[in-house]
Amino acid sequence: MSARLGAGGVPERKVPPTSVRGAAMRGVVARPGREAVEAKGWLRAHKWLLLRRASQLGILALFLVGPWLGWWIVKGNLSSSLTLGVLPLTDPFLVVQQLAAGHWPYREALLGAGIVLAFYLLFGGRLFCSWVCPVNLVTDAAAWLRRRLGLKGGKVPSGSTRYWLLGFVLVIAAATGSLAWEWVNPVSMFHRGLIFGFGLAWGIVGGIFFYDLLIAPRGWCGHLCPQGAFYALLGRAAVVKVSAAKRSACNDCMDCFAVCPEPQVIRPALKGVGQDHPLILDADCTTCGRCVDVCGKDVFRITTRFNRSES
């Protein structure tokens, strides 16, 4: 039997009924990634998600076994730490705030910031957002529940809002001479809450969850977080990138757009809008690998910025 032809005589590809596009056509709740599970098996269809969760929880565990069990592998927090009493690591965003506030950081802090800065310049700044940041666990949970409940719409701020907030954080630091943002930074509060009990941190973290769930899909990480904006600025020349190398196999199921925390980065590479290669170069891409996981056609892969080949 010949394939059904669509516009221009091009064979139509069957859209999976549980995909975002297929569910919309049938008027049911979408189940992004179901086709991938059937085609690749559950483990391969969740490979990058499982690796990210292992990374996020493993990093948290390294910090928590000290105060909880007395095993001081890492001392400090995600803002500034010392590993095995030798390796200093400092959040470059914290150092920038200190400089804006008029305080010169300690030598160890500058060394630690240099190490972290070099890593993210090489591999991608927003790797922090998807592979390290514990708040990502909260926003991913809100996004998953939102899809499960079939919630639509919402009032989403402009994508540039986070960059305005980044500037505002630095202005406040300069005006007050203090690290004012760190008092309400959800990342810092999440970490302190795990050690000392949540208290006010519950309100901040819970507020982000319900904001993403009920008001703005992917609102915090994708549109408001100034720390994410800072790390996006570091990712423009990063080596590690995602490629839609097999974009000719795409069946327009839209599952990748549904699970991507920054869906606007996909279209230029997948559909050839404004570029002729399949590489996602947008610095807002978090290299989370979810598009790789949920695609039953294996359209996406994680590669380097030097590999622009298409298969």
Second form
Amino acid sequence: MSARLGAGGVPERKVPPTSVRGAAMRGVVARPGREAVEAKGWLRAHKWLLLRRASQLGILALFLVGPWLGWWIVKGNLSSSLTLGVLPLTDPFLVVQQLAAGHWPYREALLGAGIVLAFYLLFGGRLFCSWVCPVNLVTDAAAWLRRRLGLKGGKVPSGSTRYWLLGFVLVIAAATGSLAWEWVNPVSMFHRGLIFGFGLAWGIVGGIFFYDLLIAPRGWCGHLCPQGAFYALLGRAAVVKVSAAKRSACNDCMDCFAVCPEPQVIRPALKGVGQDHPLILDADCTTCGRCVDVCGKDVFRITTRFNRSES
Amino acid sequence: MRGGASPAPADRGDARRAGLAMLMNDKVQSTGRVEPVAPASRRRFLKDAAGVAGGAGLLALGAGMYAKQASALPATAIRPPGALPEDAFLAACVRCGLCVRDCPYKTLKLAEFGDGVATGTPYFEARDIPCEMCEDIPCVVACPTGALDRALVDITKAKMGLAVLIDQENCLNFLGLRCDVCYRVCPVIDQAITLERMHNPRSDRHAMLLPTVHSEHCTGCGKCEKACVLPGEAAIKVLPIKLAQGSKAEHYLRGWEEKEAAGKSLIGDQVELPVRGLEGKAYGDTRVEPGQGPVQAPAQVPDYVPAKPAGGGLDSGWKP
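For comparison with the form predicted alone, kindly provide the form predicted in complex with its partner chain.
So here's everything in the complex, that chain up top.
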């Protein structure tokens, strides 16, 4: 049996990383990063977080200055937009749903989806999740509050649920001949709501916040969201990766596990479980850089997938 | 049986025997809690996968059913010009709002969750802000997906809906007045809406000029509905064509159309037979003039007397 598993190539993935994951989820560390602040200063201990918030809010602001101030830099929303009247950008997740539903879109949408697709294929699919998606603000807030309130445990669906859901989203699109998921997709709904008006969509966004806070830690982004699953698939061969380059300096403080939205991706790189290089190659990693921030020993850094060096 | 199954992991050399033992394990052992042996972990994997897939499937099914149930468009929600038929539209529209942004009159809006229209799709309500029928149709040009069809280049060919004079009891023209507002504001005046002159049977000496919509020319812009002077709901409304029109009775030939197309009647001239007593009249004129025809005596109707119960009782008049 073990021989067969070995031939499968990934025996290490059969080992459920429950210990580290459980530790992080049980909220062992209520205020991760304290050591890093002492060692590096507050600003450096929040560098990537601040950059990321600037990116998220900046992109949102680009969409909002049009309707609010009449400066039409970007029209539309994350589903499809037109920048400065020339650059079309379309969410490839929507184009894939369209194709499943049986509609072949115009050239602009295909071109726009191609540009977005190329960007995420090259730089990392889940960069969308951590640097662009507005729902990240909601779920990060829930995770922060969960740590602060010391809420422990919860019932988390399997991390693979999102991939199944992604498959079913496409099946349902084909079966109904419509973009059925877009009726309820909290990701596009939240962004559209901020720009065009919410209606009752606040309910769905609030639902995700309380689901993450009270029921499932990192439940939405880390386990359910089919859009995140789609972008994770895009980023499998992407270039920008986090590396635990100075893993020899690790003092097992667990801060990185506590802040990481996908803590299962850290162990293979940091502890060398099933791999010898220190790169986090798991497509679920959102490259948010929070582990870089909170590590007082500067173990992590953001680099390319070609840089396997340790220092 | 458990004792027989436990040596299986140790027996790794013989793949066939291990496989057999695994099979037996699958049948006999209820859980793999003795040792994390491969069969048990595979079973657990399958069980987990089934649970996860089931949960995800239920979630997607819920979304699909909600989408299906909510895909009926309310009658007052009108899609932008050039919109594909509703089914195809829901497959094509990515809900980006670029049509809304390029609408110069703020006619279009994106449906919000709970509006009754598919979340995030564009629509307008004519009584609120109607379509001004821009000649360059910017909303269609803006659409990146083809949910609004660029084959529409002449806005007068648009079919957003169809105006229907739905309330003949409150329409002022039907009351004999000369309101005419819906007719006057129609961008395709005298084609999409005409005033048809009718005798006013109430006064018996006036005319009624009835606003009449012609589906061939009506674009469904809704300016008539917006302009209707009635205080609340309009007497003329733009409805989805599916609601406003019946299907054409294809199996009936319209004699007058066939006659016009052929240049002559298809069944030839009808035979005219003389009708006794009507010899001096034009064929088909059967009107009876006073004094002619059979004279009817006024009907003799006896006064109504309620029926009496027959016999019996104190007032029956019976005497011994």
